[in-house]
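One chain comes next, on its own, written out as structure tokens in the form predicted on its own.
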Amino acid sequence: MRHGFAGRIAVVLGTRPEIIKMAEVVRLLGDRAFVVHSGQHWDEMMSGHFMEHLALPQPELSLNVGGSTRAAQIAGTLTGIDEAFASDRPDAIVVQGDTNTVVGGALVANSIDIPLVHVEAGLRSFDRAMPEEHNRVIADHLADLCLAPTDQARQNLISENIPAERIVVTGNTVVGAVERALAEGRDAAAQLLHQHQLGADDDYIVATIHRPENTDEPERLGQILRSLQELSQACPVLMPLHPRTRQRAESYGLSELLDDLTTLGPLGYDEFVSLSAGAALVISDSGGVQEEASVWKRPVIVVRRSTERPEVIGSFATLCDDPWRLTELGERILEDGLQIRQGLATVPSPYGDGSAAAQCVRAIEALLG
């Protein structure tokens, strides 16, 4: 392990999506990069497994902020990094996305005057009820370099008076991550389908639900699960079940609604991507899934009140803010499934051609001179 932070670039990560999206950036930075892990998600399936699978080095600085409140996670990340860099400062801090880890990393960069790079800058849901909206706005306005995935994201930044010279449009690193996963995960996905006695592609639905807006309201979660149960009568539903969702279903007395679904434990990223790439329909409240669908070329119903990824709405994704409409929307997509999938196969991803990681690295190098 290389010791010392001076002359290097800190890549601050805390959750599974950050690890996946930043893996290629870390690899391209090579010895200049070192990983700081906040511990916002830390177990072998949510973080450790992915770092090993993606051939990333183990973190040189690990914190332990998981399992606490949002404020405590931000404060713990800020304090831990601040103490580590007090006498041995890196050349830059890089954060990605909209997590509590991002805010902690951004605030410490600002407080000790280290250049801050925000990857996936400029996303906006315009929904102040979303904690992630506040996180991404804070990071963007503190950043010395905003790496926006699309022209729409760039325009959002410009409209907030962030100087154009601090913005570079790079595409989204998720495209390259999905392409890599599709190349490596097909066998695992096929084995999973065989295990659950499911046949060829287009014969099943994949569903993931985990966001607080859906899991913390008993009536809303109950209706989502009832809709999935109803759709399962026409097409089997595979549901990788987030621990929060399982716990909430149990505490609300909704567990029986899971009985007609094929619930799965946590999946590897390659396995999940390849499984979704063969689905007739994906139903999710994940932001990343909306982006990934533009590479899988499969339709997604986004079960949320708002989205920060409008680029895919109306093509790869349909926003369903009312779960009482979910069954109807799902049945309609399944009925026209072949025509929809054939149409999507020719639609390019709005997130670029897979070169985003290389473009991010070039922009970071230009910032640092």
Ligand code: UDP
Given for the second form:
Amino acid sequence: MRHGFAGRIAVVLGTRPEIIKMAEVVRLLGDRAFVVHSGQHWDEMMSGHFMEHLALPQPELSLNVGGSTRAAQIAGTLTGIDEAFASDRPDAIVVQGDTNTVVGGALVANSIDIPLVHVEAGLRSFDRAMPEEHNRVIADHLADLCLAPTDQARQNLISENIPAERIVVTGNTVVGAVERALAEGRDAAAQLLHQHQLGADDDYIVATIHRPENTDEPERLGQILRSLQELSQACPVLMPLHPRTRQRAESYGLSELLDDLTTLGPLGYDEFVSLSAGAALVISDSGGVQEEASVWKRPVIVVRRSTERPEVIGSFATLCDDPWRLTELGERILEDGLQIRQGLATVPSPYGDGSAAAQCVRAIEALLG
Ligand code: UDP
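Please show me the structure of the same protein in the form predicted in complex with the named molecule, now that we have looked at it in the form predicted on its own.
All chains and molecules follow, beginning with the one already shown.
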């Protein structure tokens, strides 16, 4: 049922990670919150499934910015919200992370003078080639409330002269999301391993690759897939393929490199988390997976030039900026597998204890009075 927007809080999201990380915040805000979905991810297994499975309410405003350029996605989110809120304005706009949807939401909040809250504020890769880095900086500097996951993120904001009064350290909401998924996804993960005749726990690799820096050049994508193929000789590789990666591999003529891997479409959250929690090794270029590794306590190789999550480097995560080194690095981690897993089992997550969503809600309520 539609309540109207006045007196309420708009949670603007549009992609898989935003849905995962905001589900608990929306739930805790209750009727006071409503969802605006930009449509940046529109694929059922990148959005609809997650909205339903994580029990988010139906969006009260749906836009349709998917599949367009970065500028068009930002502009479409901005103008769509601007029109909808012209005569019926919420009390605040909440955005999460570093997507184009975040920038659209942040700019419209600023344009029409509605308080802006940025969840997962203060992350910095210091890599200006990443659109996400610009998206984060814009949102943080426009936000009235920056909800930083760690002290390091808070420090990044302070270094950019964002006043301390605007910052609250909350932990990352992903910790609670993983804990819930682990409690529910075990059976589905075991079934999937059985169905694809993969090994038992500790005896397979999970890989996800989708970032433009890894998929835009045939040589780099080819080398990553070749490394996964090489690693699969020692340990089976399960790769849920992001739609972009599948499309690029096909158009570059690299599909046969996937033949030795078990490739699937994008997995549901509980399944993906539970599979990763039993993996000998996760190889990924995802932002969220780096954080999640600190909860499921398995080693992850981050195939990226840079990371905005330095808190896990040297413990749960190893940065691999050169895919030509990926096989060797992967083999080394597999060799020392048991020892590494035993070491990680007792390392606490730098992203908090699972109470971040509740802390975010408290901070939002304090802002709005
Ligand atoms: N994920 C998932 N199913 C998959 C692959 C990933 O549920 O098949 C989850 C993963 O656990 C993480 C999120 O999707 O929480 C990461 O999304 P993505 O890599 O698209 O975004 P990023 O975190 O890099 O912003």
